[in-house]
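Only one chain is shown below, in structure tokens, and it's the form predicted alone.
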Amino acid sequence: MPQLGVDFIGAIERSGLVGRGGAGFPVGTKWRAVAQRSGGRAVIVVNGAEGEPRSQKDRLLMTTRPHLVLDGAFIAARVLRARRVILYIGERHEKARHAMLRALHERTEPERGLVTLAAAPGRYVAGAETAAIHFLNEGIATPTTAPPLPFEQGVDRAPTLVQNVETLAHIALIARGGRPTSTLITLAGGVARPGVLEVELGTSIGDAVRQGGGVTEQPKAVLVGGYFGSWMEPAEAWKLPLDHRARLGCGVIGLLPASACPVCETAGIMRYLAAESSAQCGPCFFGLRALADACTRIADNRSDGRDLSRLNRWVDEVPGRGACRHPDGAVMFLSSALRVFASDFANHGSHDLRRAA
């Protein structure tokens, strides 16, 4: 095992270890910086917020696996000299609360007295690593993007490392000596048997939807991270390797039935990422609710005509102009489907089918 002090982040660096909470940053990197100012004072987030609608990866580990989160968790404690470790948990998410905490109370005096326990709300936004310090410190869930960064300032002005419990457990396996290998995803949508499966490093989306026993259906796209994530022709998809590179985001991996309209699911997502809008800034608040109502429209056979040509160039606009991240990635969804179904949008026509929720 390697030493767990400030060496081990070098055993992180060249595990090649990036971030599995959606935004695939290099981890050694992020510890390097947390380590460079904690003098004792860092604190570690363990974010098990998760507030993806599709994904359960995070909650299915930490119901299955707390140990294991929490080992890693103990180790960035010891190696960044973190005085204090929150578990930030999804306050849906009762099961995974339920079995972090039993195994938190097999542990050590000296661990169990570093922990305190928060209850992420259970908006889209609440997981990203600015709106949980904003949360811990300010009891508001929203994200920011004004300075100081976390690994600056973040909970109680101290240095603080917001990590992933997928990442953590990872963590605590480079620490036994092993190499971050695979990576979990979460199948949905028309799959045989959707839900969590680890992978491979390197597995193409096809063989992984074949572990989860095939399609139900021919599928027409395939949404590859969630709802942040892009819509991809099943023919390009089904060569995509599950890597750091595949912009997997959250780790999920939607197939859209032949049968289902991705104009109203398209729509569906949209209203849904308006609605969790932190409300902060136009883009987001006003942007996203105009963009989901042109797509709901359109949905409904209530467009006067100039909607689509709306949206195409509304996509252009509104990317790096809000206050965080959120309207960015709404409108990289948005644009995805609107090049994979321009068809379908210019030529909606009535139907019976459900709108996505």
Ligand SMILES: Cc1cc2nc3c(=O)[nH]c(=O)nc-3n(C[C@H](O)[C@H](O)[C@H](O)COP(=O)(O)O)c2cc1C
Contents of the next structure:
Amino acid sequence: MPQLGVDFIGAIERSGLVGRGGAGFPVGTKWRAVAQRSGGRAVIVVNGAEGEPRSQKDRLLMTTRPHLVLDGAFIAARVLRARRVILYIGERHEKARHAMLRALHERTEPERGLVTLAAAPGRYVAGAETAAIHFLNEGIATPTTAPPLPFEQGVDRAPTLVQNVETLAHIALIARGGRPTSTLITLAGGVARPGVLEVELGTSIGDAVRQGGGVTEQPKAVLVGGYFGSWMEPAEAWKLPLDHRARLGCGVIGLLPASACPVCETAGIMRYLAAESSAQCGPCFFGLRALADACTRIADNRSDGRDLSRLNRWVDEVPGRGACRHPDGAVMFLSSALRVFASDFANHGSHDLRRAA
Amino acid sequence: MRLVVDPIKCDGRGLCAGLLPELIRLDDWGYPIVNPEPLPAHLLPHARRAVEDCPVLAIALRRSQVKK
Ligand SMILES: Cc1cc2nc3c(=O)[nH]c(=O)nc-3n(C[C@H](O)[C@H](O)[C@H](O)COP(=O)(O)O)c2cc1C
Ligand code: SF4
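Would you generate the structure of this protein in the form predicted together with the named molecule, following the form predicted alone above?
Everything in the complex follows now, all chains and molecules, and the chain you saw is the first one.
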């Protein structure tokens, strides 16, 4: 185990590390909040739920570098004086779970004594931090209303740090005197070699795609950050440097081939996100359903002509009104589609209708 | 002070919007959209009424505060 400086949290802050689970929250800030309240009771939740359908990076990291993730978790446990470390790993990520368990058996007795393993249900919202805590406390992986926030009252009602597995790997590297200089991304869609890449921070998306073997077809648009991310024009996306300013989200970079229909693609993802609502909050359950239905009507040429104005009104009304940020993420995604594919949404169907006439 | 809704408790009865139309309107599905601004003093009694009358106790008055 590396020696940690007296001010390790300061070192995290100076490194500029932000969470790699999606929200991009500054890691040092979260650690301070837990450290202040810990009193030796804190709980560390290692978030390996990876519920994002296209993302692969967390399970690959757990499978290939399990000790790095465990190092990060045990450093968090030491610095925050935690009583427990919980490995919260997606139930479908079997290889990752096995690798993590195998690595755990190679650790010291006192370290192993801190750890319990939990299988995160394979639903999108199960990876949200209050859902993880709810599951670990009561066996129900749905988000809860804040306050209390996890750092105030989380697992066992103790101050709790929920941290993504990649974030913890970076913690381990910082403890060895490094700085976060790279990030993991998952390339998806119209790229020659889809899958996980480790890229230097600041690498442009264009260069990352070249490292992934280049495009298979001219892209129509690039989805940066997965299903809670944003569509971008290829020309704009190509230059975008991959770092925490890029709103990388969970790090999925999806290339939409020019032959695909962006409205249909957007509608499909909205239907998925609507179906993944935990159905606890009206604006999320009914709102996302309504957004998905309106997108689908446009995609299917069944719109009454008012759906686009409905969508534009709802994307202002829905965010910020759920217990978790699921509706906010979905709406961010949809708003970007309405912006980047404005003419596709406005003209969708007219070709087919003309042809049918 | 400002009004906050617990979105899990709220089941869209809509009483609050009737009591405090100045600050609360309903979305297309009947759920309240609350003005996030601090409450003007003259509306405080109406806001208290909305808090007390909510059948599922989903609304609360919170001291306006700067985020942590
Ligand atoms: C609907 C929803 C799903 C989420 N799923 C995951 C997930 O699968 N894995 C993850 O690490 N974070 C996920 N998050 C983010 C977590 O709430 C939390 O911010 C994160 O685990 C904190 O770790 P980080 O700061 O290291 O990123 C999700 C958030 C939301 C709102
Ligand atoms: S906002 Fe949606 S996903 Fe989040 S807790 Fe409410 S209903 Fe569930």
